[in-house]
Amino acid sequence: MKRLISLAFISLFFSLSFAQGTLVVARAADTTGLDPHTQTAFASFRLLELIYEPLVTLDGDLNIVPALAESWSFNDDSTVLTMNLRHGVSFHDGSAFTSSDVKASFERILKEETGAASRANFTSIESMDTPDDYTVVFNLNTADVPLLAAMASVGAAMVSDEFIASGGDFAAKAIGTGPFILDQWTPEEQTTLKANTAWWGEGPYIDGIEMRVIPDETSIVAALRAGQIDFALLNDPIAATLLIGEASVQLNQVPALAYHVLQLNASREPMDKLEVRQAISCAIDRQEVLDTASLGYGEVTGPLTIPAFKVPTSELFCYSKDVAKAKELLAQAGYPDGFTLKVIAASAEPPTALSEAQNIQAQLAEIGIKLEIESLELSVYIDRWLAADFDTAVALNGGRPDPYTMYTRYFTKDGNLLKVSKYVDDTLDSLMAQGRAESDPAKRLEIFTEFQKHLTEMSPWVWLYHDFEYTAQQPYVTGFVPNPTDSLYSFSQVKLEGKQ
Amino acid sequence: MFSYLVKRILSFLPTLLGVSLLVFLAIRLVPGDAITATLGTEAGMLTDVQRQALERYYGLDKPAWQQYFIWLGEAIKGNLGFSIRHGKAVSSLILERFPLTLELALFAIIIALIIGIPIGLLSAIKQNSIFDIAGRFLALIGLAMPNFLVGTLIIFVLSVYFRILPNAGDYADFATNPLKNVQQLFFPAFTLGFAFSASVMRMTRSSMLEVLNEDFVRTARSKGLANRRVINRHALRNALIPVVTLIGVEMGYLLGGAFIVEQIFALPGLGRLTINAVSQREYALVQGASLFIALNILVINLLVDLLYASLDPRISYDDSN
C-alpha cells in the first residue's frame, strides 16, 4: 500500500513537472486595464486580443479576414454593411454569441459615457438592424468603406449584451469569445490565461499562457538566453537586435505600421510658411536618422506604411537630401540665416526619440536652423503634444490598416486631432472623402498615392522611417505568425512540441 | 524614556501631514492625469462628454482642494483610497509589496556589513598596509559603480556565461518557496549591498582609527590587555556608532524601495509600485505609498536614536537628563 502511495506521488510529481502546455511570455510593459473598448495602450491590446474577438481581423499581410463574422457585403454606394455571423460561438460564461451582442457592443462603443477613444471610427453608424440571430445590418449616414478595417481591432471587440445589461464591470471581469480565458491578472507582475476549450476555431493547442512583466528588456533577452521563458515581446530595437545571430533563440521581425515622424507645428512662425517646412524636409537625410537612432533596422517611409499603399520614396517630395535647395527655400521665405526652433521628444517612448532628435539637430544646423531639444517624461510629452504646445515634435505615431482611418484624424477638416497636426487643405480633405467612399482597391490606391504626394510636398510633417515589430521565441515554439499590428492572436495556433 | 517615546511619536503627525500635502501638490502640478496616462495620444480622440465621463470615473471631477480634504478625511480613518488599475485598496497593495522590500533591504544590509566591517577594521588596524590600500581601492569601486551598472553586469554574466537568470518575472515570496526566494533575492541584494559596503568600510575604518587614538584605548593597552581584546571589547563597540547611523539612513532609503534594482531584477517591490503609480498618475497610490515611506523613515530614525543609548552609555533619554 505504502509503495502504491509513493508511486502515485512520484507519478503525480512527474506529471506536474512535465506539464509543458503553458506558454511563458515576457514583456516589459503591462496591460493598463481590462475594458476592451476604453483601452488604447498597445500593451493592453496584446492581452485583450487573446480574450476578446472583433467581427473581422487582419492576417499577416493585413488582409481583412473573418473572425466572428463569416462574410460581409456593402451595398452599391457603400452606405449599408451587412454581416453574417459565425454560428456556434459562445462567450466564456457559456452564453451564445448572436446579433444582439453585436448591436449592444457597438451601442456601448458609441455611447459617450463609455469613454471609448475608438468611437470616432464608428460615428458613421446611424442604426443597426438584427433581422435574425446571425445577421447584422449597419445603416451608415455616409459611404464608409474603411469602417470594415476599423472593426478589425480590440477597440471594436464583441462583448455580451447580457453582461452590459446586468451592469457588468468591464474593468474587473473579462468575458469574451476568444481562444483564451483570463484566469488572473496581477498588474505589473503576472497574467495567467487558460485555453478556451469551447473556442469556435481549431485550437488552442496549449493549456494556457503565463504573461510575465520583466520591466528591463535586456533582462528579457537574458531570460530567453537562459531558457526561462518561451516567448518575448520586445519594444526596444537595441535589445531586440542583441539577438541577431543568436543560434539558440529565434528572432521574428515584421515591418511595423507605426512611423517615426518629425511633426512641424504649422500654426507657429516660421513654420506657417510652406518654404520653411519644405526647407526642413529637404535638409534631412532620413536614412541617416534611421542609421543613427535605430542602427539602420527599419526602412525610410512616406506617410503610409501599409504595404499595399506604399509609394516609392523617389516619387515623394525631397526624399533625397538637398542642402542647396533647402537654403534657397529658406532664403525665399526670408530666413537666409536660419532661426532657432525647439523640438520636444519623450525620454523613453520610443526608446530612440532622443537619438532621432539629436541627429535632426545636427542635420538642420547645416542650413542654419538651431534646434533646441526638450526631453520630456512621457505623460508630460503627451500633454504638450495634445495641446500642440510645441514648435516641432519627434513622435512615433501608430499606424492603421487603412489609410483613411490612419490619417482622417489629422488631415481632414473635422479630424479629431487637427488640433495637433495644425494643417489641412482642400486637396487633402477631398482626397480623404473620396478614399472613404471608394470601394475599388485600384482606385483607392490612386487616390491615396496622390494624397501622399501632396502631403509630403506641403510638408506639415517630415515622415522619417518605420522600424520592425520584434518578438523572439525558443525554437520549439511553432505556429506563431508575426503580424504588422504586433497582434498575438495567432497564439491560438501555437504548439510547444519538444519543450524540455 | 516613555515620555520621550510619546513625544517623538506625536511629532510624526505634523511631518506626515506635511509630506501628504507636498506629495499631493507635486503630483498634481506635474502635467498629465490618469486619462492621458492611460490613453496616451488617443486621449485627443475623446469628445467633451467622453472626457467628463472618464474624469468622473477617475475621481478628477472635483476641485483639487476638495480632493485633498476628501482624501485626508478618509486617510485619518485608515482608508488610503483605491487603485483602479490594480482593483485593490491602496493599503493592501502597499502591505503586499512591503515584505519583499523589507527582506531585500535587510538582506542587502547584512551583505554590506559582512563585507564592509571586517575590511574596514583590517584597514584601520593595519593602516597604510597593502590590506588598507586594497580595501580603500575596493571601497572606491563600490562607491563609483552605480546600481544599474553592477546589476546589469551581473545579469549579463549570469545569462551569457552561466545561462541562468535570478528572476524571470516569476518572483516567489519567502513563505511559498524560501529556497527560490533566497535565490532570487541574492543578486539584487548583493548589488545593493556592494555599493553600501563601500560606505560601511570607509566609515568603520575612519571611526576605528579615531577610536584607536583615544585615551581609554591607550589606558586599556597600558593595562596590558591583549590587542584582540582591546579591539573587540573597547574600540569596536564605540567605532560602530557612526556605522549604526549610516545603517539607519540606508535602511530608510532602501525601504522606500530600490527602484532601479527592482526594475532590473523584475522584483515587484514598493519602489516599482510607487514609480509606476507616478507614471500612471494614480494619485491615491502615490500619496499612500509616499506616506508609508515617510512613516518608515521616521520609525527607523527613532529606532536608531534608541539604539545609540544602548551602544553608548553617555547617551540617555531618561527624563532625569
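Definition used throughout: the rigid core is the maximal C-alpha set that superposes within 1.5 Å between two forms. Note that the structure is predicted; figures quoted are calculated from it, not measured. Positions refer to the first chain, counted from 1. First, how it differs from the form predicted on its own.
- Rigid-body rotation of the smaller part against the larger part between the two forms amounts to 23 degrees, from C-alpha fits.
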Given for the second form:
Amino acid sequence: MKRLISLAFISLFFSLSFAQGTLVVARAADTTGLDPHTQTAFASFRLLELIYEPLVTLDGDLNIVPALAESWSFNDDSTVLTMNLRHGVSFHDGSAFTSSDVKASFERILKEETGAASRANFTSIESMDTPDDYTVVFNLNTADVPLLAAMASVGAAMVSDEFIASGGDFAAKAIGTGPFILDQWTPEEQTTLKANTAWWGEGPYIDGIEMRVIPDETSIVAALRAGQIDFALLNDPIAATLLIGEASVQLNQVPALAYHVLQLNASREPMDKLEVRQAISCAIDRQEVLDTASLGYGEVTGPLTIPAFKVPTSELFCYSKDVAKAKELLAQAGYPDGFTLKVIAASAEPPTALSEAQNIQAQLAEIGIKLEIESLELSVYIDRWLAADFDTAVALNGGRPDPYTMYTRYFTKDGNLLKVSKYVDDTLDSLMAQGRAESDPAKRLEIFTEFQKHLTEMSPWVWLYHDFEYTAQQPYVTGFVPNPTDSLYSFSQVKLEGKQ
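Alternative state: the form predicted on its own, after the form predicted in complex with its partner chain:
Left out here are the partners and the other molecules; the chain alone remains.
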C-alpha cells in the first residue's frame, strides 16, 4: 500500500476554518458517466473536472498552467518531455499520488480497449520512465509540440494505479485528486460533492457543491432570480439573454472554443461523393443558422476557433450560400432531383440543436434534399454518435487550445474518433503530422491554414458557428473565473461571501 498523506489533518483544520456552505448549481443536462477517459459529453466534463485532475490545465486566457505537475521541460527536438510532479498530493482514498499513477493513467488512455476519447493525442508516447516518485519522462517517437496542450484536459486525468490494478469500476466509482469528492449521484436529478479537505491547493472555500438538473433553462433563470440557486450553467443563448441588464444577477460571457457543426457521414451513400458533400456546404447560409438558433450571438467559423489560427471565412470553400452551384454539384453527382437524409440532434446538449436542424432542413429543401430530424435524449444521441449510426448529425464539439489536439482524433488515419468522422485523406494526414512536429509559430499557422482550406473543400462536415460560454451567479459568489472551454475547475476558489 502507498503511504498516506500526513498533512490531511492540517488541511482539514484550514478547510473547516474557512468553509462557507454549499454552492447550489443548476444545469440542464446531467453527466452521462463517471470514467474521465471515455466521456465525450460536456455535461460529464463539468462534473469530472472537479473530481479528477490532469498534469496541467488552462487558465482563463488559455495559458497552460501547473496542476498535478509543478514544472516541465522538452528536450531540444521536442522528443522527450520531463514532468516534475507536485509533492504532497493524495487521491480521495488517501493514497499518495506518484509517478506510477501517471504512467498507469497514460497506459490506460493508450490501451485501445479502454476506448479513451483523447487517445489519438498521445500516440507519440513510446515509453515512460519513472526515475523517482516525482519525475516522469515521456519518450516520444516523434517531435510532438502540442503534447502538453493535449494533457490539459479531463480526458487526460490522473487516476490511481492501484484502482486500475485492482480492476476497479470507473463507471461506478470516481476516485481522483481534485478539490471535490463525489458524495452522491442520482442520474437526471442531482449530484452532491463535498470539499476535499486534503486537497493540495489553496481551497476549497466551500463545504461542497449541489448540482441540480433542471431541463428547462428558463426555469433555471427563474430559480436564479428567486434566489433558489447560487450558480447556473446556461447553454441556451435565449435563456442567457434574459439576464442581460439584470442588476441582481451577474451574467458571465466568454467566446467559446467549442463549435457548432453539421457532420456528414462520408461512409454512407450519397455522402461518399465529394460533389454531394460540397453541395450541402454550398446550400447552407451559416449566418442564418446562427441568427435563428443563437439569436446572432456568435460568429460564423471555419474549423479552427482558436484566435491565433482563425482563417477568414472568405478564404474557405463555399462560405457564401450559392444555391445554383449546389444544384449543379448535385446534378454532377447524379442526384438532380435530390434525395432524403436523416439528421440526429440531441434534445438537451446543446439546446440550440433542434433549431439548427430545423433551419438546415429548410435550407436544404431548396436544393431538393429532404432532411428528416431525429430528436434524441442525450445519452442515446452519444451512443448513436460514437457508433457513427447516422447520415448526418448536428453537433457541438469541444475546441482545444491547439489545432493538432483539436482534430487529430477525427481526421488522421490513427485517430480514435475516425470511427465517428468516417473521413481521412493523405493530405490531411500529412498536414497534421507536419503541424505536430513544427515548433515555429509562423510555419504552424501556414500549415493549419492549408489544413482548414483543404478540410472545408473536402466538406466531410459543414462548420457553422461558435458562440459564447454562459454562466450566471449571485453577487455573493466570488472567485469564479469564466473560461473559453467552459471549465468549472475554478470552483475550487469560489467563496460565498454574505450568502444568507
